[in-house]
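Below sits a lone chain in structure tokens, taken as the form predicted alone.
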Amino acid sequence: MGKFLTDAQIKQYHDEGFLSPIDVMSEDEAIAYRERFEEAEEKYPEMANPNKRNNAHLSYKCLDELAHHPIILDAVEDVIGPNFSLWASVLFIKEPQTSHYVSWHQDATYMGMNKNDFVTPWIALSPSNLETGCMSMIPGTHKNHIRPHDDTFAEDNILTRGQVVRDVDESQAVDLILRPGQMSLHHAEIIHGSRQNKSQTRRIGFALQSFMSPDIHQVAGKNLWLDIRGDNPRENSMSLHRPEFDLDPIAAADRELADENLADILYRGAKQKRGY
């Protein structure tokens, strides 16, 4: 039995490469987080938009709180152990009735780590379902390691390179339907994607991408980490700072460094570079 997850849930994560749904908070609590985020988004739009969607937990206090939510961290500890740091975060926002989608891919493909055994919590701050464009996973594909990806740079594909894994058996896909306040966990090598938001409301997902144990380090780019839980010694690494308030200048400076480093890592070797 883990700190939060049952033995059956832990086994399911390791067997299938993902776990969903997981109750983190009530729907009312999630709505309150959404309201705080959208207030900060409206006040400081330059800090959260399609071209500035990475590492917003270093700008907005509400997202920093989610990155340190004890239930999320207990669930992470149950699957990767008691010592871990946060590499980055991504806001996955699909506006109403837009054509944006996420192609079939594996997160670890371009992240430049020495190994890929790490986990991403994806937190729903709005309904994530078939109509709004929820994530879908191909169970067990994390056991086959990284498959070749083609960079498409397709206009409506909101991945950095529009990267896509070809010949995916979509008949095996499992849709991860989440209410506000629930999350999923997924492995860095699981094949997954999501469709368009056909609804009249925003789909707001916040991905903590990813929590990693201290035996994992960057082999491409700088080692920049937000220490979260336990002991995380890494050679030649820099510890980032939590924001004490929205746009805390110390954490904001860290975010600029982290965003530049992340772009260099994700676009290394690419034929072109987009704004996200």
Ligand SMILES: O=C(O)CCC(=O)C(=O)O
Second form
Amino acid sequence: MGKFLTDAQIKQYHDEGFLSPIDVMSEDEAIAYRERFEEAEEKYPEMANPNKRNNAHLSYKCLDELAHHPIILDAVEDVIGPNFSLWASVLFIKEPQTSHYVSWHQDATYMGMNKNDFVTPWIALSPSNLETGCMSMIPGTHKNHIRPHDDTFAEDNILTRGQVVRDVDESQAVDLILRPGQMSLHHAEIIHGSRQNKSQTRRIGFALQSFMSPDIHQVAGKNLWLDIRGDNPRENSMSLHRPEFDLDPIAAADRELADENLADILYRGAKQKRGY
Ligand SMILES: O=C(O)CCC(=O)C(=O)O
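Can you swap the form predicted alone for the form predicted together with the named molecule?
What follows is the entire complex, opening with the chain shown before.
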């Protein structure tokens, strides 16, 4: 038994490359987080538009709290051990009845780390299901290393480069259906994607992308981290600040640096660059 996950769940994560659904909080608590986020989003729209979807945990207190939620961290500890930092976060919002989708990909492809054994919790702040465009995963593909990706920059594809793995056996796909307040965990090398939101409601997912143990460090770009749990010594690294309130200028300055660094990493060698 781990701190939060059962042995069977831990095994399932390692065998399949993902685990879902995991109860983090009640639906009411998740709705309260969503309301706090949407109030902040309305008050400071320049900080939460699609081009500012990265590292919003360094701007919004409610997202910083989610990044430190004890159940999420206990589950992370169960799969990667007691020492870890947060590399970045992404708000994956699909507005109602939009054509945005996420092609089959492996997260670690462009992240520029020395190794790829790290985990992303994806927290649902709204229903995430077949109608709203939930994530789907291809079990076991995290064991086959990084496959070639083609950069498509397709307009409706909300990945940075519209990168895609071809020839995925979609008959194996597992849909991760989550109610608000549940999360999934996925491995950095699992092949996954998501379809359009055909519903009348927003689909809001917050990806803590990713939690990494201290033996993992940046080989392309700056080594910037939010220290989360345990000891995380890394050479030539910089620790980021948590916001004490929405748009705390100290954390906001860190976010600017972290966003620029992330873009430099994710778009290195790319033929085009998007706003996020
Ligand atoms: O939110 C989505 O639809 C996709 C998210 C994703 O690809 C990820 O969190 O790695």
